[in-house]
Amino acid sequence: MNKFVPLSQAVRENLNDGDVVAFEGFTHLIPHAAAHEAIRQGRKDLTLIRMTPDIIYDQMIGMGMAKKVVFSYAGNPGVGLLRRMRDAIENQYPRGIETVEHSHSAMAQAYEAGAAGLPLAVFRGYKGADLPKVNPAIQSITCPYTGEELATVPSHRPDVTFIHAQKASARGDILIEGIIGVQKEAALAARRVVVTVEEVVPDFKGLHPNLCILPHWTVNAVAVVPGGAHPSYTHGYYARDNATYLEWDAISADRERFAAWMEEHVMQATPDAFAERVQGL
């Protein structure tokens, strides 16, 4: 297939109902745009894998998109709690979510391992704390040189991954700029990687060639979309809108607002949306 599409195709081709996927991004470049082009058309059953959970994951757990949530930390940043999720879990509202915690650095190890093609991620890690006596996935296994326990997860392997980036090349190399989070390895361990982009540049002469984070051949499809990562930010193009993030509590902590609001601004928007939305950030 082309590589560059329009979002609604990437989406269309590459995501399906029941699949593992994962939307990340950490602090900037959060995928914004793609997971509303997800919720407009209806995917349910996901198993959604993030290391933080923000509003992005509280958008598509209050449409009903999930059946289980793989995470390290849920919360919308510097303002309090995901009060969708929190729905789903204590009142299965609109439906009940599985979840399945673990730490930040043991989602990374998983993210890693996934690339890597393991099974598992060996990690020192969970000593003395309480998640594994929670979460059944938390083993360990004993060194078979030095003889010193080390804990284990199971490797994350998502069926589709979604990043946004700052460019992409003509021929679909992509770069990011600035904070990387987990993004590289969690589209290398995919079966298929879908990436937003703020532009598209002839290549990357010039620039360092470490900045190629993912080449070509590892991504599926690409689609523009100027502000994609909006709330969030985009090293070098637009500022956090925290603005949205503050109104964002109240407008998830009432069943009906968060409908109202869903309506308006994801139903019935485009991708084009997200674009002016970051005019003057």
Given for the second form:
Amino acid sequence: MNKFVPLSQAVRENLNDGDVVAFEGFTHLIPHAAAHEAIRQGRKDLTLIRMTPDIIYDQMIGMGMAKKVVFSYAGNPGVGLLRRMRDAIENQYPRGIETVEHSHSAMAQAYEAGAAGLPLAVFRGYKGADLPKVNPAIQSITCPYTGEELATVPSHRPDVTFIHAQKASARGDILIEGIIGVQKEAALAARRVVVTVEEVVPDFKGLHPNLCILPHWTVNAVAVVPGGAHPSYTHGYYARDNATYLEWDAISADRERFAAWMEEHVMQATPDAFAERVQGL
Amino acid sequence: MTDFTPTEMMTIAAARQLTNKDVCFVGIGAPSAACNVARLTHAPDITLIYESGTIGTAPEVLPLSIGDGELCETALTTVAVPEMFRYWLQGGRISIGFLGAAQLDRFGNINTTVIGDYHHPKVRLPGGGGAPEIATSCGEIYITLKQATRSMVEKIDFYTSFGHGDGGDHRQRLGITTKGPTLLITDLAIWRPDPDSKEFVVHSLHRGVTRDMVQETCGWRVRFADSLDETPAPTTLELETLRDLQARTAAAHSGGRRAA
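Previous: the form predicted on its own; requested now: the form predicted together with the partner chain:
To see the whole picture, the full complex is given below, headed by that same chain.
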């Protein structure tokens, strides 16, 4: 089976209305191109999981695609708030969304538990914090050996996880380096995995032996999208476009301006546009 | 040095509290500036850790986010995010957590989640990120924020991260074994918790600051130590280091696109 497919096909074949989906990337390697394709295809009623739902989830929520968001930090990193997400929470615009809020530690370990095939993550967390009062998924367990009370959260098991990576081999093995985030865990926790990559190389011979994070047989589809993380960055390829993150604050502050921006830059665009966006970065 | 702003004084006063032997979990914003001024002046061997997984990082410019490429490129090593939270934070390997706050109370409890009711918030803030576990797993916590009555409040709306709770031995009663907030640095003063009640007490006023100025910008009744110090003004080296860092940072972030 050929894993290398156009992005539109990868999204169409792997993301369905009502899915639980993670588009992961911890500041680095955020799969913007894949998210924009999902927006163009108009998927509905998604449950969006992400530690740091930044611009791409703000866009999906603003386009009315999400019914629920599971997260631990809903900000535009270093800039401020997510204004479309706030509008959905505070004013139910364009629709109300359910939120399930965790700490970073809980989210990271919920992915790890999912990847490990466990039903829950156990950790020392949430002590004295109010989140357990508003998120009934946060429970506790008593250690049978020491008697210590530890926090638990259910593992994440997305229907599909999307990530962006530096390289795929010709077989579809995936290489990531730099800030590796939680992508390996998010991918292995999911039923289906879609990866966008900067480039395809014949194999990984001669590269550092620990850089391949996903063998080809764990990946359902690979789409080659140079620049596909923009305005996030790809270590070794292009830098973070901080100016775009700063601009998003103003674009997302206004419903009309947001809609116009999405029409021009997402709905009327194609994945090829990303390569131009990272020129000079 | 001639003149300095209250925010510069805050950042420099915070930087002075850090030492070469500290392993510091750095929050973005004012904590990040303070930690890097310390590294660039008196504490070149400090270990700075950002929650994106970068350990021993030494950025040339301040990161806009906790995951900027600069942090990874200058780090000793970069680990996965689950490892960061499990082995390094939960494993007890971090001596100081450095946090900011949207709302803070006198016992060092922090809210960065919501203003108003959680389910019907007046303002939805970004949330806790790593803070709930940073607050309880780091050896101790330093807090820095600018004073204002809307941020230094009698009662916070949401316990994003736990400080000393209701004070006294509240941490121990919850089974928390770390010290919690031991230092609060604002743009006006340096505060430390009372050893028994754990309420923050002003120990040092920055140059030109009066007791009234501290009280007028604080939502709780302020306690002052019996012997009140004056925070030494920034030195030329400290101020130049901070300003150079901020100038490099502004230049790097405004363009986005690298200059040729």
